[in-house]
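Single chain ahead, by itself, as structure tokens, in the form predicted alone.
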Amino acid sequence: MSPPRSDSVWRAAWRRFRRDRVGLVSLGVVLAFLLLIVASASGLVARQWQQEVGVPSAPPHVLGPRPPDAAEGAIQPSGPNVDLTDIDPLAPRYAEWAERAKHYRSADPVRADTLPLGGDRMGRDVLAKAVKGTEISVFVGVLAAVLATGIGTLLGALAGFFGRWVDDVLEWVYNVFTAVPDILLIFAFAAVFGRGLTTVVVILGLVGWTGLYRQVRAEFMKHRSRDYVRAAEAIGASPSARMFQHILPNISHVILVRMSLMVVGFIKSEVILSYLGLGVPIDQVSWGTMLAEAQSELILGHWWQLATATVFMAVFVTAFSLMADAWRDALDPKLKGQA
């Protein structure tokens, strides 16, 4: 009779994760946001976020339409218009210009007095902007985390596996990047490369790989002398095969958890960059650009764009952080004996 087969790392982690109710609820919230992002990217929702569908700064439905301004109700002067034909040198051409203007006159679309979550100063739907902004912000955060994970994993694997002068050179590079505070390094790269989605992803990826590098380096230094790696070497496995076919799968859960934590940090960094005008271009929208626009609207008492962007960002970041914490607890090898 063969002995019972033990669970894999991921199967045991999923079993522990299902016991965490907070983690499960957070996972559901994150999945709901991901469905919303897919719908936005495919054009099913928020496709016309740039259209001016409401009156400027239209209030939310719950507040009702704004009362008419006092100027609109002002009494218009009565009586015949004053004839200035004798003293106005342009008067003979007024009729000609009016006839030409008819060819360029366009119909003014009907604008809504209120929108579900209000409108911005141009009359664009704040809800549609928040949905599209979620797509952009999460897209930037995930891609930057993938880039930083690739850089940190590759350099950490090389330093931890080969050691000696390779480790010394990469440690010198690491010390150079960590000698400057991250926020200053981000601003410096942003000033050099300019605005744009690709630029933001590259900047955050170049700045954020250092933490994962140290963790992967330590894991490779620990695993390179273990029996299963020496056995692979004895049967002729190349250094690259031992690194990426034998060691890397055994530390992949550590890398994935670290990457999920980086996503949260990079989303916050993108918001800061866009708020300061160094992030996404002006024809795109993100949570950061919405907060930047809301700054001037808040002075006029139009708070709904600020509230909507803040709620969207707070709910997603909180849910993603709680989900990442639950996965970290579930994948922690120290908890394996409690399964």
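Take the two forms, find the largest set of C-alpha atoms that superpose within 1.5 Å, and that set is the rigid core. Numbering follows the first chain given and starts at 1. In this text, all values refer to a predicted model and were calculated from it rather than measured experimentally. First, how it differs from the form predicted in complex with its partner chain.
- Relative to the superposed rigid core, W97 undergoes a CA displacement of at least 2 Å between these two forms.
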Second form
Amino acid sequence: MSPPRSDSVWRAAWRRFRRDRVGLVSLGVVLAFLLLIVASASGLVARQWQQEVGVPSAPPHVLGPRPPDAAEGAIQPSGPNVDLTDIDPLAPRYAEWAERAKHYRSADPVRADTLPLGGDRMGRDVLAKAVKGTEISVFVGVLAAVLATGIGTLLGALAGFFGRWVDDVLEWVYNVFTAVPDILLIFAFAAVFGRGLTTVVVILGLVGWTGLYRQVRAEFMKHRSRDYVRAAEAIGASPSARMFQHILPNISHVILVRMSLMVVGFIKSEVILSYLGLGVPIDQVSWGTMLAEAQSELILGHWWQLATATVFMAVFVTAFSLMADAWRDALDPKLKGQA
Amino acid sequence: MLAYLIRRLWQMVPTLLGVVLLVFALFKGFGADPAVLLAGQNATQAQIAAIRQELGLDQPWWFQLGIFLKQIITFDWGKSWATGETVAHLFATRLPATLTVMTPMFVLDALLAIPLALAVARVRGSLTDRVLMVVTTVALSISFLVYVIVGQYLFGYQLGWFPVQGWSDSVWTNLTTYVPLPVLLVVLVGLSPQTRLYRSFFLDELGQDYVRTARAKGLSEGAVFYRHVLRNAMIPILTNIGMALPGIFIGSFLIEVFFSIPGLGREVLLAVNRSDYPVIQATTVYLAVLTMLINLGTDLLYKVVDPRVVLK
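Given the form predicted alone above, produce the structure of the same protein in the form predicted in complex with its partner chain.
Complete assembly follows, chain above in first position.
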């Protein structure tokens, strides 16, 4: 009879996670957002977000259409029209142009008076923008976190596993990166790399790896002389096999938790960068560009774009942080209760 | 003590050299050609070549690195490419505005959060705990942008308590008229997370044996907190404050942009948008030096607040 197999780390963690109601609900919210993002990325929803479907700054359905504005349009002149034909140098060609214009058809699309969550300054649907913006913002946050995790894990593993001069060199690099405040480092990178989505991801990844590096390095230092790693060495496992096949799976929960915290941080950074004009280009939409537009709209009393972007972002970020907390508690019960 | 100081200062040299190399490699390797940027759109090839020669760009890279190092040591960064203002003058004129906004913010933040955290730690219980936790999570999930946009609209535009934005030449007018709104907003937003952080420092100390001893010998709860717990929790608090201190000098970029405050942060952002390399390079290098000096200062303060700390 073989002894009963004990649960794997992940199965045990899942069992603990299932008991955490807050964690489960937030996981559900995050999954719903992910579905929305997949739908938006594949063009099922919000593909037409750039279409001007409503009147400029159309109010949301609940408010009803805006009353016709008395001041709208220029005042019509009331006097008789003066005949300028004698002195107008273009006069002989008007007939010809009118003839040519007949060949083209111009459509005058009907613009809605109200939209589900209102429209922006150009009459674009705020709901569609928010969905598309969610896609871009979350995409940037997750990709940047993956990049930062990759850099941090690799360098941390090298420094912690090999020690000696490798560690000295990497510690030096770490000191250099932490000596400059993050925001300034981001600006310096932005100044030379230019603008764009890829740039934002690269910049955030290059600036954000330091915290994870320290943690992974400490874990590798702890694990490299453990018995199971020495046993692997004794049967001839190469250093890279020991690092990435033996040690890495044992510390992957640390990395996962850290990475999910980074996603939240990077989403917030993207919003700020886009507001400052260093992030998402103007032909794209993200939560940050929506908030930037909302600032001038608010003075006119058009609060719906601000509200929509804020609610989308607050719900996602809250759910994601709570989910990350629950993951940390489930994966590393020793840490429970620590901030 | 002196030996410690000298050793720490000596250790800064390689790190600083790294920062200089990073900045140099970044702008040299990835940035656009400064000569082309400087010459403008209608420049002839000869003009570009002349600028290149003037800046030393036709020299090998190690020679250019030498020029860069000389600029750092002599504090002579030349002129901003966009405005022709010397970088030194730019620092001297923009820094006061940044300090005028950031100092009250920084002081008020600590003065409010520490007593509040002490109070919360004293009445600790699952309810205060949960309330603080929920408020913090929700408060942090909303972008800081939203707070500033709504705050400016509500307090500045709707209620009219403060001017929406602006700046004057008099420090007093600035402090009484233009600074309160940004300070109020930042402190309000930061208060709950800061309180939670400081509270966790106090709770860590509350679990220690010396607290039980102090209580056992009959000290009042107030004496336990102010005489024992507060002093022992000073080290993590100082670390936290020390980490936030360099931020004062660069200013909060967002605050300065939002409230049209002519400070250093806004200037750096403008420089980024104009590819004004000298300004960005100078700020990055000097702020790195400042950060390292502040870290050293924090370490020295540990000794002051806790004589048991041995610096070595």
